[in-house]
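The chain below stands alone and is given in structure tokens; this is the form predicted on its own.
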Amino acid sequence: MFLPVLLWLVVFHYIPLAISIPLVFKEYDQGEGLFNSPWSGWDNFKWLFTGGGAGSSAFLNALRNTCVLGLLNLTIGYIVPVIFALIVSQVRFKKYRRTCQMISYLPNFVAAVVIVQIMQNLLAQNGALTTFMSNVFGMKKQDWVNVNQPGFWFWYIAFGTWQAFGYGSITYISAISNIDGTLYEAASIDGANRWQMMWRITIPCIMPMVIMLWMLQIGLVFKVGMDKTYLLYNASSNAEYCDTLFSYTMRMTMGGDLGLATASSLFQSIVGMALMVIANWLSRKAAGVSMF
């Protein structure tokens, strides 16, 4: 049964990977093709990290944004599904609990294009959310999507968390429902209230899973902005805070600069693998759980 999956991995992942790695060290010419293009050594990496000698690099700017958005996603974006699962687990009425879960799942199935359009409408200069924040909190009334300010990071994470927190809580809700009920009965007999039972029983029981999934998320931190940043990117307005490694790589690919695009992608893969190994080691030392 695994053979079709293995074949798919080999054909669409490992073979393209083996073919594309030489592009990192070549000055790709479409007319010459992959094998006849001249070798350039480490020039592609030098260009990425120095901007070709221009004193600044769009790649370094994208790297900074990726790190910031990744850290925000590992904190705010990750803890919200856990908190939501704990809250839902405390709801006694099954119909109400299931309704809340179903409503929270819906944004996850909305296409990224639609989410981006919602962001642009709500956060426009006269958008509903911008007007509300201006009237209530006195925030500056501006187009928060097309602005070169750190506020873009907050709104991006806020909408990303809103889209994913319901679906991301499914695993935790399932883990909570599988906790032995006799633990709660014994705690209730001993006089523990619901808060104490959640703190002393629920959270410790799901903590290994929380750590494991968080560890997996660390390995994917450089894939943040895989879709929405590419759609939101505007070179004339928000490039300084919107551009990420994925959108940068996509632009290089679409522009035909496959050498830079492959170098950027290889850098993401190597750093992501290193982060995964480090996170796995820390998880094994701190919580006794690991993937390998």
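Residue numbers count along the first chain shown, from 1. Only the largest set of C-alpha atoms that superpose within 1.5 Å between the two forms is called the rigid core. Predicted model, so just to flag it, every value in this text is computed and none were measured. Compared with the form predicted together with the partner chain:
- Once both forms are fitted on their core, a CA shift of 2 Å or more is seen for Asn36 between the two forms.
- With a cut-off of 2 Å and the rigid core superposed, Ile270 has a Cα displacement that falls short of the cut-off between the two forms.
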Given for the second form:
Amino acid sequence: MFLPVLLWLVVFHYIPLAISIPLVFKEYDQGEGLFNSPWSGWDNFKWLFTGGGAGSSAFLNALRNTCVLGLLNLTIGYIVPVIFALIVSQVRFKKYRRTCQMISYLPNFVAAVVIVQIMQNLLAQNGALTTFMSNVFGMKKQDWVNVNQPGFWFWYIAFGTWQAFGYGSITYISAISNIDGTLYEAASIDGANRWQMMWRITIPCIMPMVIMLWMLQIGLVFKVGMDKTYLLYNASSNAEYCDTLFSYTMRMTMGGDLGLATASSLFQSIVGMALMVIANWLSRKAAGVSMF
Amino acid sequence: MDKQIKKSAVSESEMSENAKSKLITSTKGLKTGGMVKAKSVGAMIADVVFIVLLLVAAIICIIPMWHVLMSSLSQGDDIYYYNGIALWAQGGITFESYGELFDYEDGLIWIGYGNTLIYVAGSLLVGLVLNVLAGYCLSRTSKLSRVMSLLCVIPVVFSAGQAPLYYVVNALGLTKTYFSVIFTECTMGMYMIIGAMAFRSVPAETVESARLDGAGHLTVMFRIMLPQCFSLFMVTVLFTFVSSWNSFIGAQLYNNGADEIYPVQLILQSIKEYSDHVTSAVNPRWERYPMQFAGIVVATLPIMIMLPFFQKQIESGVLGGAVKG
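Mind sharing the form predicted together with the partner chain? What's above is the form predicted on its own.
The next block holds the full complex; its first chain is the one shown before.
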């Protein structure tokens, strides 16, 4: 009965995995076919890191952006859901709380295409957010999604956080609601106020979980939804700050350069897995919880 | 009595020494009196503050979508020259942009819509069958189940990316067909493991008694177990539905150039390009500018309306995933 599943796994996961080896180590030529293409050793990887004599390597640039965006996501994008969960847990009216929670999940389910279009609209030169930010904080009035400036990173992360914070808070809200109620009762009999209860009970109780999930998240730095960067990418205006490993791979695949695309993906998978193993080890050491 | 409670509170929690002393001092404060009244006023203020904070967060979540909805109902030139968040339709409510959208390239949006429905239905069907079969096999305790679950988990952790998959799909002759997207995006290892968890939740006695009555694997699976645990499969159905509705990568990659089977998300891209272009003409046809917003509304509204009914499933899906890592 496992046969259909096995067939699906083999055809769409294990055969691609096997084929990646000739793809990476051959000079793939669509006309000749994969089997007749000549072996080329590590040329594809060399090309990735040197840019093939073009001076700068687009891959290294994409790698830098992936790391920066991943790290920003691990800090800003990680704290906001925890703060939101703390706010939610302090509100007592259940219906109101549930409704607000549901609204906060919505952006997470909006398509990447739509999110990107909203970004392009709000951050255009005379877009609503650009105007607001320039009036309030004196930020420059320019098309923020089409700039070669670190500001692009800021807006990408801001929108990414906006999209994911409600959804990301689900785990913490459930953890908070699972805290033993007698702790709060005892504390309130002892005269602790809400701030004290939050700082001394709620936060210490969810901290191990926050730390554990954070460390597990390290392993996923390279995998975080970067499909938006593929849509935002514009060779002439924001390539230097927008290109990520995902968009790079996608562009190479679309352009027919399967060798480079596979090399980039394999690099991503191998480093990602190494990070995951390290993060798992860290999490086991620090919090006593691990994935495998 | 007071002491006892204090003791239990401290022993049960992981409070630091510092916290204990804080608690003791606050107890002293209570004894001196005069604190009860102040506390209740403070608590009320705190309540209001948290309610307002939550409201602000909810508004931040919803307002970009509201802006899009209102822009789609606005007059083209008014919304183009308006540079704030559109809290209400600029220049009065009009449905002109929707008319333009439905007329665009002989109703291209509806073709995209139909294609998306085919992709979604196909992914749901194939995905559900695979998840149920895999879940059943993984849930049974046999020598092979460990190997099988390993086979399901490896692709989650390690993949060779889009390019070799594209090569395989191309070699199978699936490019420019609906099947390319359906087969590659219908499920993933994570959902199979959720499926296994669902089957494990069915009590073993039920299965055993059915077995004794002479029921085979298929009967047990579909007639006895599945009806009992289908609510858990709803999570995978819901997530597959949303992800295949929103997906564009697969169609862009495998079906590139085959416009007639583009999903609605890719159509939105071309509508956006077209309607942005309108504004640079000498005599712009302004009613075509809000088309892009109308497109977003048409493509997103069904999901936004549907989701609130599935709040429980969304939450249990996240928590199930978190438990399993």
